[in-house]
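This document opens with one chain alone, in structure tokens, the form predicted on its own.
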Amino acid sequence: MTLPHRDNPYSFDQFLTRRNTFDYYRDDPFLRELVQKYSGDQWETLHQRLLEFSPRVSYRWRDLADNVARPEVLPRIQHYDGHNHRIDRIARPRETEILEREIFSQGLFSARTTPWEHFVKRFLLHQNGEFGVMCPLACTEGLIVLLKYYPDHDTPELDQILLHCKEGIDGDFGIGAQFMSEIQGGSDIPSNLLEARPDGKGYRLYGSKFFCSAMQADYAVVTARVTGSDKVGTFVAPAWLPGDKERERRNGYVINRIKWKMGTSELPTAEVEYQGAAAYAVGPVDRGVASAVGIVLTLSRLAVGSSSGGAMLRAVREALLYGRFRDVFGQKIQQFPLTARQLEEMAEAAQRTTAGAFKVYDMFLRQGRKLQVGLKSDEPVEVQKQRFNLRELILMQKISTAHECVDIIRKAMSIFGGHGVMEDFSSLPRLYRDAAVHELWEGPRNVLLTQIYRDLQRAARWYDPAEFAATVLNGAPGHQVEERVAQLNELLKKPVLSVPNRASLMAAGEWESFCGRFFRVYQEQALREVGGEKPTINESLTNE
């Protein structure tokens, strides 16, 4: 029996030592197996680069990410300096600036970084949550790809912006943001009212944006309506004009306030008022919605799938380690059948999500990393079908993984009992809050469910939905494929997007459930293709 002891000698050090010395890449055989499978001939070189990169993510950057989440150092704004000049200075902790500088200096978007190196390094970074850097990384990628998609222009400034963000200038790497949401529409970009007024070869922006993340960025992709037009265009607005950053004189806009968010709190998100900011059009000014959604938001949605997988892997890993360490009621937590079953299901979900993210990204690479603006193009129909498959999988992955990630991290926290919600005990509460925000970013669940349904209806003239389902789920057990094909054909006949009534509400519920089940079959097949559930997360932690 346990005798009374005034100075309780209990220690968590055994658990902390194992948790804090775990290398996200080196010590995870499942992740290494995925990288080897998909990187092919690049494996040996990539493996060495990841072995060098991973310790920074797993230790130094992990600890810095935890430090910047403290309430007393979260971003704040100073509107005026001591001489009554409007400066709207964003104050962030020094650790965030260090993280941002060190991570962007890795040149993740540079031509010298291979696609799989880029993807896996970002996947490892996602295990540390958002920490004020991962959103800017995603936004910068969207800006780079947007500028590369429309190379034919007469705007030298855009070429300089592309160089700054992609390769860096004198060791300094440009950071991108995306400002699309307005108070009246949110995800409804076509309802934008921000005005883009022609001014020589460029434009001037006037009006408000309501949800602007990464306010520390150098450039923002902004959607706006050209004066006298009913169409929305896509523009790039520098945060500062040349020589003005040092003087803290912003490019024709003010920051009204910083949002108080539940999660991603280290990331400054603000409300912005444009008062004549200089901006440059990217692509046709009447095709802004297609460019913004088809390129910029699609890439961010792709990143959410990777983010979910990374966060789940870490949360489940730490829950498993704690389950092996903690003694309650005379035995280890993991020895209770209810807990063991829950841990096993969580581990499967994390690996399934990760395998699915790798498979979707592999499809993206096999299509030349080319995204399609809109559903139709001049490419051969078979190529259009492949791009359609990728488009819908990215949407399904976003809604499915973001939703499941919240649930998995919540369950992982429950393994810790009361310690699960202690902010200074582990990173899980922070990862949980970040995951809840990711579920809303780049289009909330219902918006994307609607888009998938409409896409399938519109494409049905040249792409049979049954063919789509069978192609995407190729390799999965035959009965599962046949069942999903039949369900899809039936659902596309129902009033999913009709006016609210009993029939449409039931159909809407069936559609939401179907999309989740459909993508889960895809994930399960991705997991089988990498060797089933072996090696499991549980097995990867046996070398204690």
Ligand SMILES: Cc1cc2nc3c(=O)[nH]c(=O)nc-3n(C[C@H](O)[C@H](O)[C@H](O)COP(=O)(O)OP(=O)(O)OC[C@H]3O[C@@H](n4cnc5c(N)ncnc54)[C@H](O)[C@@H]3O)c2cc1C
The other form holds:
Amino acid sequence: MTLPHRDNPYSFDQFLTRRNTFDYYRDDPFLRELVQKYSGDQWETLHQRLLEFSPRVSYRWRDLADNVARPEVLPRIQHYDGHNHRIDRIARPRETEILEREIFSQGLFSARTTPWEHFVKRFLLHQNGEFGVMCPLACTEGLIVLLKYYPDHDTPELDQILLHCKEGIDGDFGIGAQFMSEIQGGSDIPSNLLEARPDGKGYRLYGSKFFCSAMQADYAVVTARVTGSDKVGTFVAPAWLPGDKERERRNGYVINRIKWKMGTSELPTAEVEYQGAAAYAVGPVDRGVASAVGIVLTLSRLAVGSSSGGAMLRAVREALLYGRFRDVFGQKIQQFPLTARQLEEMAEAAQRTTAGAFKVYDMFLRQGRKLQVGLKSDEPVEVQKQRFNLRELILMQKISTAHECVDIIRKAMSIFGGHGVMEDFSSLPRLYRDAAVHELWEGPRNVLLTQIYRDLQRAARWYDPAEFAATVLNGAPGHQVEERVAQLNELLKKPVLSVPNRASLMAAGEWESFCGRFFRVYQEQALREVGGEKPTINESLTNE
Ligand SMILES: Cc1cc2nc3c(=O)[nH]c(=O)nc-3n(C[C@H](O)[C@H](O)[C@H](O)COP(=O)(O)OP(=O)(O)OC[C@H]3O[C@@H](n4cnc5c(N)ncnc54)[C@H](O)[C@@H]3O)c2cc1C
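Cool, the form predicted on its own is there; where's the form predicted in complex with this ligand?
Okay, now the whole complex, with that chain kicking things off.
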């Protein structure tokens, strides 16, 4: 019998203690297992480094990240100083500035950080969301790889930019951004209108970009058309020319405004007007779309896969902990079959997504981290096929994981009941809003579904789609592979990309479901390869 109690003694502290002391790496047997499997003989050193790194992510940086998306600290812009100088100063939350300094100074792109160390550290960081730092990290990686891809230039400034971003100069690490989207269509980079006017050895940029994230960055990869040309090139524009950062004198551009966004709100995304900014061409000025898509966007898309895995692991773990803690109608939430089943399904999705992200990254490393600009190259056809496999997996991973992540975080929030939508009860509402952004940036779903279809059609002359499907799904149960191969062959004969009519609408729907199911078979196989019988997150927490 329950009697009245004036001083209700209810407390969440037991849940909070467990949640807040959880170390993202040390306390997650599944993640440790994955790291051990993939890092091979580097494991011992890596394990030690991660044990040192993880507490910072799991406690200090987590707490800082939780404070950045509050409405009262959203990024703001001050256009003029008190003496009528145009400065376009971006004011960001103090927590983001601290996070940025501390995380960038880890030298994640430096030669002293091994590729697996880089990947797993970023994976751990993704559990905190905080795109004020994670977006510029992805952009900086794109800038570095682009500069390394085109080393033969006569521009010492580009070497300095590479050094600044990769190894740091006097302890200061350069930050990159990527400005491609214009008002008339972000997906359609070939329709860019921004002008790059030749000026001596370099160029001057004129025109506008409509989605410019990481506005605090030191350098931006900018796509533009050279004066008189109908082709788009890729350029690097410094935010400030040497010596001007301290004086707050920007390099020939103004920031019109900072956008008001539903997610990644701590990240300043702006609209920019170039008025003669100095810029340097990177790679052939008529192959900018291929460079931007094949290198810069591909890396950002790869990051979406691990970001989705990281966010899901965190959301599901916290839902599991809450399910173990919270009593309703006299029993723990997790003891209701309805909840237990949902938790199990969520845990499987989080692990499957994470295992898939590790497997795709492993393929990237096995290919020497070399990305390809365009579909074809001079390499032997077997190597081209491997590069094609990676390209398509990255596209499929981007759309599948970004889509599922929103769903899984929403389900995790529902385990918390009304507390699930309270911004100061957990980080889940923030992660949920950020996940919605993942579906849109770095290529929205339909653009990538189209790209995969076109790639398979174009490559069919030298790479049979059936061979592609069987190779990528190698190891999965035979009947699943055969089914996907047959479906793919059928779908490539259907009017998926033609004009809208009954038949093409049906085919388009089938294509969308096919891509989701195809990548899921890949992820399930990745999960099996971790050892299959490993405890799920659910069991490992229950068995403590
Ligand atoms: C928070 C945020 C930050 C961003 N930051 C940056 C940034 O820093 N730099 C940058 O360059 N961009 C940035 N973007 C822009 C982003 O990359 C674009 O929004 C995206 O490329 C889509 O462009 P769009 O918004 O103009 O949509 P559109 O290109 O107009 O697309 C609208 C719809 O049409 C569909 N569509 C387009 N083409 C096809 C096709 N061929 N077949 C079928 N459907 C199609 C799309 O799927 C979408 O549903 C950011 C976006 C967001 C949300």
